[in-house]
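Take a look at this one chain, the form predicted on its own, written out in structure tokens.
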Amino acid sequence: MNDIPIRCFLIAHQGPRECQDPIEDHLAELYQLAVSCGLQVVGQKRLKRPKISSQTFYGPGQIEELTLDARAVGARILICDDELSGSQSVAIERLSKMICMDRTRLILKIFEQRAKTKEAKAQVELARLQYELPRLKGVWRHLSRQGGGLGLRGGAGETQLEVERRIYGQKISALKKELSHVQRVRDTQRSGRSPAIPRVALVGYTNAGKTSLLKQLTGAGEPEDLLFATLDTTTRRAWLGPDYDEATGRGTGEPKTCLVSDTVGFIRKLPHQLVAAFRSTLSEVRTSDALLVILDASSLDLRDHLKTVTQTLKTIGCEDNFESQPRILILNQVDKITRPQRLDLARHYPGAIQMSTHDGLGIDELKNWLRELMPGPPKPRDLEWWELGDSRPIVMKNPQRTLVEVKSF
């Protein structure tokens, strides 16, 4: 059996006013996505173009030159960091004679590979159908042929494209009903939980260490070094220590616990179809008593990742809810950075917990914060700048540079 992965070539558009560094960062993340999908990346290229072509997205000459570079290294697939229409994908495939997919399609492929449960498979299938429905005309030109004709009763009849659209619509409707039932079941399960036990949701950028933190707190979960390793919500009970304050000598001594839920990770340019399809899964985030926002402290794009997470939280309905749903920022994997870099993080994110799930650093501090949730929410506090979306200097861009100035969100 041939286990050699399929080779792919990455491309990204760069406008006349766009800097090179952000484009390179996007290509680096696209590289991780391709590897997570089981592909072998053999090259990448930035295509500079002042205006996007409505027919081919890039210029025909650029695609021809790109094809030569990709074929020279044995690539069979072109992966574009930008979202393409169906007609644009077909045009690029026609000019290059290679398979072409955009970032959204790649993420959907990863979700299809990771989906294990019936609910996750239904959510991914719904997102795929919603993505493909508006692209049917551009991708399947042969579907414009009519099913009727001369000699047939009922006239010319509907086109095959219309038939295909109707089938897609029926499947989407059925999946929405199925997921709506799942949502009602989840709501019933939540209503049966004890209100005395706080419910905490782990949210953050994909592969930042959410499952590792779940394992530290509850002993459950199997961390994997993969993007989108977790699609289904996993809820476990965490023991936070005895109900006793050494300073005052007060407390019953009984164990304090909370429910911790691990959820699907977020990512830059997360397809809106997936956000909508995973609404039943992400409802655990909206209805939780507190949020633990987890980011990779060693990432070169820490602030950009934080911006993506906060925007996605707003998209799913977690906005202006800071009093009833407090949240704390957790900067994980600080064991991978230097002490000066940790000091920079402490200066720009003073309310965050610096953590290493690898060796348990910061776990006790997090448990102390969680204990304040019982019997009620934490005391009123001043919101952090990242919660409000204020402008602040960015933390280190890479290990060699310390601080660079950035505009506000």
Ligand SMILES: Nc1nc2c(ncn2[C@@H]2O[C@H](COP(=O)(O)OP(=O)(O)OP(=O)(O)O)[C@@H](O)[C@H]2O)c(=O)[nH]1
The other form holds:
Amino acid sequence: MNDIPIRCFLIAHQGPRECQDPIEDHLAELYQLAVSCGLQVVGQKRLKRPKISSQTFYGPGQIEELTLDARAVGARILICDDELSGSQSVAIERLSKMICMDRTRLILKIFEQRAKTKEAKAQVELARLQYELPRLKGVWRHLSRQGGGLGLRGGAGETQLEVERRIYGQKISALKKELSHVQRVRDTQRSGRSPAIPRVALVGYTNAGKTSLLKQLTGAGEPEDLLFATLDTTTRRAWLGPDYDEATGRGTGEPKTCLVSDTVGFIRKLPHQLVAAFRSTLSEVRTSDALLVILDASSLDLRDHLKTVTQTLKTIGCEDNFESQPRILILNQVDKITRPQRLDLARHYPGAIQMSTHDGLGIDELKNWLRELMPGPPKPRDLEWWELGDSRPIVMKNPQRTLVEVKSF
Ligand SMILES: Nc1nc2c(ncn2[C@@H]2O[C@H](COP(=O)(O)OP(=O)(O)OP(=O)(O)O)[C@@H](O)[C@H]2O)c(=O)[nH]1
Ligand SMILES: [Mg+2]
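Rather than the form predicted on its own that you just supplied, could I have the structure of the form predicted in complex with this ligand?
Starting with the chain above, the whole complex follows.
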């Protein structure tokens, strides 16, 4: 096996009204994605352009210039942060004589590399086919135009396109059927679990520390410094201490536990095909009794990450049910930031738990929050501003907060 990583060059479009900083941040994330895919990044470029070209996305002159830069540093793959159509990818490949991948395809490749279980493999395969299906036309139209060179003449490309589409359609239906069976099995298993034990799901931006927190709480899981290291759901029991309150002398002294599920992480522009394909895996999140929303507090894009996570949660059906599915925000990796930065975060996210899974900071606070979720009389709770969707009617108790009741499990 060849161990030398393939070199790639990153590009991102910058519109006339777009600032440089967010584009640079997007390129930094694309860099992490490329590295997580096993590629070596040798350069990057922002391509300024007022209008998107329907044929080549970027300008043909820009692509020629870019090709020279990319070739000079030995790149063999161009990776675009923007989503390209099939014909645009083919056109860029034709102009640059390099492989061209968009962000979605790169994320799909990472998922393909990580998928180990039969279910994860089927989910990723479904997402890939759904991504490629609408792009087949661009690819076959291009082959058709090349005509005799590839043994295709006249409408041969069109006929082949129909054949390919039919094959894709059949594979997609077979995978959907397989996954709906898995979903039914999962639903049955879930209904067999004791309702007395609360189930909480770890959700958050990829690489924020979900698996590290699972390990802290349950002893299971292997954290890795990679994007999308976790694809499959792992559920383990967490020990929260005895059911006894020293202050009041009340409680049974019985052990209090909850089930914690670690799942696939989210990212900006997570391909919708993947979100749809991972529906059964993500059903653990949808049906859990509470959500632990984890973010990397040291990230410069923290606010954006939170927005991405709340939006993705809405997409998978965790919407407007904060009362029956309470959430707590966990700002992890605070050991990487300074004290003034932590104070600043405490001001912006007063209800969040600041945590470091590396040194155990915040774990007891989280366990206390989880203990509060145990069956018992409902306790009033204030919603944090980040939990409130813009469209939600707000009954103002004070300018920032709304009073709701957390239902018991
Ligand atoms: N400094 C520091 N690093 C942390 C902390 N928590 C996790 N990490 C590191 O962050 C990286 C990602 O941790 P994981 O727990 O695998 O993150 P994840 O959210 O499960 O990531 P994916 O499964 O890839 O989405 C690993 O290298 C961890 O060692 C923390 O509190 N402090
Ligand atoms: Mg993980």
